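Just one chain follows, in the form predicted alone, and it is written as structure tokens.
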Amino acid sequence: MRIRAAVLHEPATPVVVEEVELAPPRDSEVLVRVAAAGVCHSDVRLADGELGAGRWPIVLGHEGAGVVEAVGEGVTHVRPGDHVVFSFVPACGACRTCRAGRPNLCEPAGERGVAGTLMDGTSRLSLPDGTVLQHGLMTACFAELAVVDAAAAVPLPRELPLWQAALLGCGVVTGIGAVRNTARVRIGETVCVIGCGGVGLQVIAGARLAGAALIVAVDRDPAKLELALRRGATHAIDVSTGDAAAAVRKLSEGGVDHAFEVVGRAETIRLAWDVLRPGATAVVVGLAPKGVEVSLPAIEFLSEKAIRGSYYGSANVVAELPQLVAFVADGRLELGEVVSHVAGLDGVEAALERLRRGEGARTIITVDPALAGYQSVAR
């Protein structure tokens, strides 16, 4: 079938609309109608070729959600009809890492991710030419219809609005994951979130979920900062004014106990690590660019700071998205705020230039305006 899509020919050019083939799902795939699609940075860094070589032409896009077309051979857990959201990360269930619990770090989803295919390692995409086009970290929803793996399709409750339940798929599960599961939040302990985008602001709310007494959220711009105090954040500091990591230590009265850095540059992991106190931990969340080398000073380990990453929020995206819509449902979580604009399919690469500017949180494009039921709110 032919379906418009947003394309990357190549790295550092502009993302172009147009008309691409999609063959129809093989067995264990899902055809989906996208509804919406948030603009994330890892979009970015795949758009600028920041994340490794080889990786284009491809149609972008991996945050998104939609109603089901149309299901291959052994599909059984959703059919025609049924609302989806999107995870990029299909685990397969048997390898090492799914065994041992760790589902977002499956191996086989991992490679298949790099390579811009499905889990068989084939695409289902390709331009009017026969060109083969990969598929945006196994998902390429910047489009009308998307093929995914079964896994990559999690069923969601038809009384949650396509155009937030798009935002659950990426932003909201990295975020508060990363709080939850990689960093573990306990109730009254003290937190610091630098870089207040689309992904911050969740881990924002993942922090007030959780119960931190003192949120502290970093940023150079006032906007994103007023967002974050709303979202949850106790105290905003804005980073282009003075010492950041002295200001933190100050109202932390020592540093605090967990640092979420969600820029992905070697300065704020940097900042990160220098806002803990003795025994704390920084988590980075931020997606670096291939080559970014982080530097700290190895005398501080004898203070017990620690550092680590968090991919995809640690999570197992189909047994945790039920607790997040639950919390959306009784008005614990709420989606939308974050949102700072919407567009169409012909606005991703307007989205792409806001993000690269620092601007906005996020951009929903509403690629079936009526089916992910948008209305417009102010902001």
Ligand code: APR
The other form holds:
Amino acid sequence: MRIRAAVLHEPATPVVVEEVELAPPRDSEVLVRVAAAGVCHSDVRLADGELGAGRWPIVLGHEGAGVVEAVGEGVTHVRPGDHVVFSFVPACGACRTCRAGRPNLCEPAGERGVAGTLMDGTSRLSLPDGTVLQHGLMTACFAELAVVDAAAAVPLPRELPLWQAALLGCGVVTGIGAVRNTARVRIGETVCVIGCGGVGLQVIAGARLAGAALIVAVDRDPAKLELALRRGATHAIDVSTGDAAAAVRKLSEGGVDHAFEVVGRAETIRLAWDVLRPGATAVVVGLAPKGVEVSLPAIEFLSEKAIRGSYYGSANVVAELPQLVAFVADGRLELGEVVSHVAGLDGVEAALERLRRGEGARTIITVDPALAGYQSVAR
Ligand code: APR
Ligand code: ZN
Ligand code: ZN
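Return the form predicted together with adenosine-5-diphosphoribose of this protein as a structure block, the form predicted alone having already been given.
Then the entire complex follows, led off by the chain already shown.
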């Protein structure tokens, strides 16, 4: 079938919204009508060629939600009409890391995600001339319809508006998961969040939900710091106004228990290390361009400081989603305030541009405005 989708033909060129061919779902796959999709900084990294070669032509978009249109053979957990959010790691359940209880690190899903295919190693997307298109992070939801692996279509209650549900797919799972699963922040602990964009603002919400006593937000954009304070940060520090590490250490009386880097740059990863108290851990959520290296003062390992990565919130998305949905339903997690812009599919490139410039927080692409259920105007 012919659908409209946002295609990246070459890195560092604008994405083009055009007609592409989408083949029907095969066994264990699901066809979803996309309602809404968020634009994340990882889309920028991919679009700018920063994650390495061989990633194009591609249909981008990995944070989204929609309504099941059709299911392939063997799919029993959803049926047409069901609301779903995309998980961009459709864990196989059988590989070593899946069996070890770490489905976010599923080995075949990781390989296919980089290759731009679905789990069977092939693509359902092509250009009208037959050129094969890659599926962005196994999701490719900057498109009217998407074929995804069954495990990538996670059922949602109908009450949750799909424009909000879309945000769960990457930002919320990644940000709140980093706090709850990767760092396991406990009540009364101190936290520093470096980078308060679409994902960092969810880390802040997660820290508040976890009962952190001190949540220091760090960014270079005063507008983001204001949003961070609204979302539960107790203090805000603008890196452009001086020695941010010293300021955080002073506020936390010697360093924080947990630092989260949510930018993906060497200097901010180093900053996350520099704000730690002895025995504390820095969690790197930000995706850095391929080839970026970080240097650390090795003598400080003496104080048992640690640094670790976090991918997709170290989450079991299927198991954790109901709790995240419940947080939204009972008002403990507000999603609308991270949305700075709302646009149609034609607005993907402008949203990527805003992220490059550091302007605004999340843009929601309402691919199908009626299904997305977005009522009010952009905040
Ligand atoms: N120092 C402090 N803050 C910075 C710096 C810096 N040197 N550079 C950028 N920032 C801030 C920006 O002002 C912005 O608020 O980092 C934030 C990044 O936010 P977004 O561009 O909205 O990116 P987001 O979608 O949140 O993703 C952040 O997490 O999942 C990953 O791939 C994603 O690497 C990306 C990161
Ligand atoms: Zn993302
Ligand atoms: Zn697996």
